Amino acid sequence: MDYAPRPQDKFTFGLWTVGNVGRDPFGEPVRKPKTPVELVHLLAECGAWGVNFHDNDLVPIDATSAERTQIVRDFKNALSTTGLVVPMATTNLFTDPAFRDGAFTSNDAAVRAYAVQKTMRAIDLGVECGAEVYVFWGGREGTESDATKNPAESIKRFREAINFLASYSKSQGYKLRFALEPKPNEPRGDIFLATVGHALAFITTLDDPDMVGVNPEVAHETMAGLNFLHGVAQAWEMNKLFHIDLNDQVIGRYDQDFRFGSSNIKGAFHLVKFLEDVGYNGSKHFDAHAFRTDNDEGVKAFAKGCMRTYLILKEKAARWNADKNIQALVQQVNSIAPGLPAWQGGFSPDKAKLLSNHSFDRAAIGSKGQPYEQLDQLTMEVIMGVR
């Protein structure tokens, strides 16, 4: 099997991913920048389905109206030529010095107003290029010292901005869905809406919670020491998994944005298996970067590797589901003990009475083991290719 990506896989990359020039806090760029048109053609060559962007990935922040028109025209022509689509867009509210203390949560009211204006214009640009999901990553929305911001007031400011922008989008007749992207830290010491759980709770307080979901990222939840799959599963169960960022990360490190599956292959397997089992049909966005040690050919290898790994793990997930020994263990650990009162499916007084009066053999329950070691070992054997 060649594991070649197909359009139905819905693999996407951001302009900022394959366009990363290899700059870091301690080193200058190692690769020459490419234009958005060049990056679209690069992704098409690698077999991607779509490309996403921040507003200023496409149109420089100081571009004139005429320059914007030409840049967008060239970009859309490249999309038409290659067949790539733009499923998602977002706003850069973290690079410019104006956002040194945040955007929607800045203590400066002028900054907050400018951030909302910039996002309105970026929403227009995203929709113009075909985006259906709009992501909000609050990279500067945080603190280094809690003496500097009232966190409750900051959440109110964040809510006010999202509510305003949601209303703006609807007033324009856009069919956008918003997705919040959590991250615990970096570039701020502590970032508001740090995890999927924080974001899901925040969404319930919005004026239109149905319009807003989450865009969880492997690296961000892993940086917090959390199980990424669990956050994704909760978002899915709540109908809030609007988008997903795939990459890899080592716990306790800076935001590494490694090639998908390159660090925690077991976690990547369970994630792919979950997405495929539940029928997730949204974009599979690789928000990652090639190693700084690589040249342009390495960037192509990186992009192809992200997609190839996903497809390999998808095949292994299907093998896991078809393995008779594994499925026998799954059935065993999920078996229903006979004679239990039927309390599931909602409360009723009769169910409560039956459950209250039922006699459980606590010693027997406590002595029962589960073959989880066997199940985990067989899973590892599937991943390692010996089953």
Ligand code: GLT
Contents of the next structure:
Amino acid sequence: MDYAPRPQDKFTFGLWTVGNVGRDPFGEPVRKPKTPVELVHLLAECGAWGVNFHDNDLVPIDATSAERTQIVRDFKNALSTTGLVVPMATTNLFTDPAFRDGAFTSNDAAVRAYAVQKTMRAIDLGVECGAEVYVFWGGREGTESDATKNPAESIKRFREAINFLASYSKSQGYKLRFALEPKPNEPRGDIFLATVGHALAFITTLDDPDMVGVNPEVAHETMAGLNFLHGVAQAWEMNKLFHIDLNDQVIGRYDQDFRFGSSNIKGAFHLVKFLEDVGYNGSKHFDAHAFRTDNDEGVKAFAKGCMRTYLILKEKAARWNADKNIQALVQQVNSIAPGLPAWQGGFSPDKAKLLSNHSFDRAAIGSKGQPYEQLDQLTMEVIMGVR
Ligand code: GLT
Ligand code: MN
Ligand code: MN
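Can you switch from the form predicted alone and show the form predicted together with this ligand instead?
Below: every chain and molecule of the assembly, starting with the one above.
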């Protein structure tokens, strides 16, 4: 197998990922900036299917309307030359000093209004380029000190903005779905809607909850010390997995945005296996960047590596599913004991009576072990390539 990416894999990268110039809090850029057109060609050369962007990755914040027209025309030409698509777009509500204290949750009403206006324009731009999913990453929506903002009021402000923008999108006739991207911290000390769980709960309070889902990112849940797959699975089960940001991260470190699968290979394996098993059909967006040590060739190696690792893990997942010993164990651990009272499939007084009168052999239940060591070792052997 050559592990070559195909369009049906729906692999995407943001302009900001392969366009990352290697700036960090302690060091200046190490790579030359590339134009959006150059980045589209770079991604096509690497075999990606799509490209995502923030409004200002494509059109500089201070561009004139004539400049905007020219930039969008050039970008669309590059898309049609290469066949790349734009499945997702988002707004930069974090770089400009205007957003130093957040956007939708800023204490300053002028900032909140400006953030909504900027997002309306960015939605128009995204849709113009073909986007069907619109991401909201609240990078600056947070605090360093809880003396500064009322967190409950902040959630109300967040809700008001999302509700307004959802209605705006529909009033324009767009078919966009919104995806909230949680993160616990960085660049703020603490960010609101910190995890997938926070976002899922918030969505239920919106005017149109069906229109809004989540965009979980491996690194973000990992920074919070959480099991990424569990958050993804819960979102999937609620029909809320609208998009996904794949990368890697070591718990307890700075925001690393490493190449997919480069740190926690076991976690990446289970994630890929889950997405493939359930038939997730959205974009697989690699929201990461090359090491700062690398030049342009390293950027390509990074992009190709993300996709290749995904496809290798997809093959390993198929191998796991086809492995007779593994499947025998899976069947064994999910076995059903005969003679249980039928209580499932909804409550009824009869079922309650039956269950209430049943006598369980608690000691026998408690003495039963599970062959999870074997199952985990066999899984590791699949991952390590000896099965
Ligand atoms: C930023 C952040 C990402 C978000 C992007 C969307 S921008 O790079 O680190 O996780 O997905 O705004
Ligand atoms: Mn990130
Ligand atoms: Mn992301």
